[in-house]
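Here's a solo chain for you in structure tokens, the form predicted on its own.
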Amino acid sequence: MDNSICRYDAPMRGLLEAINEEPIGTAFIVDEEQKVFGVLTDGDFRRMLLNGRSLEQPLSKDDINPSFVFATEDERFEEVLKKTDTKVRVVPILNSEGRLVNYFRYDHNVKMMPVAEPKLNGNEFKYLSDAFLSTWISSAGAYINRFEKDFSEYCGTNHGVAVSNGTVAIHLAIVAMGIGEGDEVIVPDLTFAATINAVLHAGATPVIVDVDEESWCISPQAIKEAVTSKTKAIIPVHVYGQPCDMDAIMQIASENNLYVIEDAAEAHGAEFKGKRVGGIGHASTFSFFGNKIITTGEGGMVLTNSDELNNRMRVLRDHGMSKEKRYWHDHVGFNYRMTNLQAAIGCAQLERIESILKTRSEIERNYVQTLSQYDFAGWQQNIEGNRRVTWLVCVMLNGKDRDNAIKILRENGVDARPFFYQLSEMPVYSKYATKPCLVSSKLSKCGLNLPTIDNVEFERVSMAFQQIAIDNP
């Protein structure tokens, strides 16, 4: 902004090149105090060339029309909206002195910053190209192999199990593990609905428990009190990228005779103590969506050490039918299998993983620094000896209106979403819930997910963030 501020008297060609440097093209025009007077645009610089002026002639207070648009710092959001239209852009925010202190721009033809997109800048075409070629489009095909086999070795597990989505990756290892009707299962309240709809689809009974309020993974106190003779499984969410505490989880469960699920769909490459998310539990699942880490478009996968866990899904996600007798089926499966083409492009994107990891971490940082001054807003924690990765970036709005507040981003063009619903909260699950969930309860009410895509507009963000201060002070 800076290079935004001028001198009236300063020469013509300065001023030019410094607005060049600033995406606005717009010269705020201040007097011997610093006060603003007048506003030029690059638009007022070219007409003043084309009458004649030279670039080495400085301004005048007369090239300045005193009567322009601005606002005051106190002005509510919708206010300085309104002084905008196609001719008015950019308004200056004034102090009670009349200094400049920000500056508030609207495109009235702005593009939406979406909250996530995949990166497909490596060999997904290629690969895609080439399984297409291959005539292998369907559920078969080196590709499958390759992910399956390149996937678990990323995350060091023996075996994986490519489906067709995410959710069904958690209920194949339900039904795998033999859990179902009369059997409870320990979900977290603060997940996406996926975690908890697989335990319904198998038939078990899910238990929610609350969360852990610095990692926001699921508690293993929590998970203690609501342990009974009837619990056969917990699933454990590294919510948002953060690792649970899986010794302590992993304790109770051998305690107990328990079977651990990793739902690990938002964190790909995440580590707890060193070792990667997906191969401390019984098995562990993923889901390769559009918005995740990687992703093959639609498509999951299911990790395990065990050999006979993952010969039981192998045969479970393709109808039930025997491995060796085709056409033969041994027991009631499902089509929950993964195309070759889809297959083909999570290939491509795990060769890049660690480069996505390290660009959606940078992103991070850079909102942390964008909005440092805002105190209400809170970030996620790193915990010591762990590897949180950046799913989507999360905020937590202290104090302030989380639900105006996103409104306010996307009137400025920024995406913006509320963290999940805590289950209890919605009737369909809320019996399944024995006490109050009080952390997942605040943190849902509380928390927004930023864009994380690799052309974030920060000064977009930012203005925005002002405008949510000064709409909630």
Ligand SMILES: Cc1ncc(COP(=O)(O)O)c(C=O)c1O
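Residue numbers count along the first chain shown, from 1. Basically, rigid core = biggest C-alpha set you can superpose within 1.5 Å across the two forms. Source: prediction; values computed, not measured. Compared with the form predicted together with this ligand:
- A movement of the C-alpha atom of K435 falling short of 2 angstroms is seen between the two forms when the two forms are aligned on their rigid core.
- With the core held fixed, the Cα of P418 is displaced between the two forms by less than 2 Å.
- Core-superposed comparison between the two forms: the CA of D9 exceeds or equals a 2 Å shift.
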Second form
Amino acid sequence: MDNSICRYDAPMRGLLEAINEEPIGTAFIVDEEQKVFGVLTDGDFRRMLLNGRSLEQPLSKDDINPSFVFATEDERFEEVLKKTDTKVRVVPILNSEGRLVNYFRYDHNVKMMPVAEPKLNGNEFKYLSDAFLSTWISSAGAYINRFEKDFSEYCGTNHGVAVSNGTVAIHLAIVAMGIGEGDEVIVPDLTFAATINAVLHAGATPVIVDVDEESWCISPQAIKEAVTSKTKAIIPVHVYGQPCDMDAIMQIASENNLYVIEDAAEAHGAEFKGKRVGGIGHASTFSFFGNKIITTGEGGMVLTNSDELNNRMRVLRDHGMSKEKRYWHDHVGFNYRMTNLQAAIGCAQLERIESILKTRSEIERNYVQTLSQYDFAGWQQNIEGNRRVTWLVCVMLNGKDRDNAIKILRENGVDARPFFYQLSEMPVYSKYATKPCLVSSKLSKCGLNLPTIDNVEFERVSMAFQQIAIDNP
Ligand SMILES: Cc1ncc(COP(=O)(O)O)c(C=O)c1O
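Moving on from the form predicted on its own, please list the structure of the form predicted together with this ligand.
All chains and molecules follow, beginning with the one already shown.
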């Protein structure tokens, strides 16, 4: 940027060099005190030469139109963008003393940075077209078996049952365990609604409990307090990539003869004490929705080590049809099957999961570094013994108005989403909480997710945080 600054009394050659130096074709003309008092473009320069000026002649103040378009440091992305038009493509950004601190260059491709976007740059297209050309485009085919085998092996379980999404994965596991009307299932207050919806669709009664302050995952103490004679299962959610305290949860489950279904929709590849999540409970469920760590577009899987559960889930997934006698139905089942096309994408995604995880944690580290000056920003904890994975980068805005911060981020072209609202706050679910969930309440009001994509423009995020710090005390 410094190279595009030119003194008003420099020879015309200096102006040419300034314009030539940076790819913006613009020089910012400054006075003796480095204060910007004009902007000249390559078009202006061309006109001067055509009017007979020589390269060795100095510029003069008369060459420069003093009413140039500029922006100040505290202006928002949207306001700066409005200052551009077909003629004004570059807007200098000045500090309160009138010195250049940055510039904004209009780019036709400027667009909102999304919170998530799938990375499909491995073998995804190759396997997808292979599945397509094989004509096995429904729910039978080689990629289904391969994806079930590879993903269950990756998580260290004997069986994987691929299904249409992460919500039906939870439903299928609950029904296969024989849980239904009159049974209680303990769920955390801070999770995506799919967790509790699946319990309700199975006809069981969810019991909402609070989460732990450090991990943000379901609190083992709160589970203990919620267990009754009707409790049949616990669904710990490894929320935002953080593994739950599975030792404590499995201990409570074994003391009370309960099933544990890990909801690992947001935590592919995370580990608890050296064991991959999804391989610790009696069953576990994953989502492969487009914003997840690995995706199949829509899709999900249930993992288990139990042969019995595996067999039951396979039957229920396929209309409850007998495996021995086609079109004979022993159960009222569902169509929860995944297609071979989706599984083909999943196989390619799984090949690159470790590099995907590495990139995501680097993105999070960059955010922490870039925003380190803002004391109000709090980050997810790394708990000893846990390999936490970065699903969506989480930031807590302590003492700030979170919703206003999201507005500011969006005005700066940065999409952000609020944390999950607590289940117990929503009228459709509030009756399932027996106690107030204070930790979850605090987290859900302060937290937001930042874009977790390959090309985060940290400068834009930084500009927004500057405004959040000022505007939003
Ligand atoms: C914790 C949790 N459970 C379940 C789901 C449901 O997955 P899906 O959207 O694939 O149905 C999601 C995500 O969407 C989730 O975040």
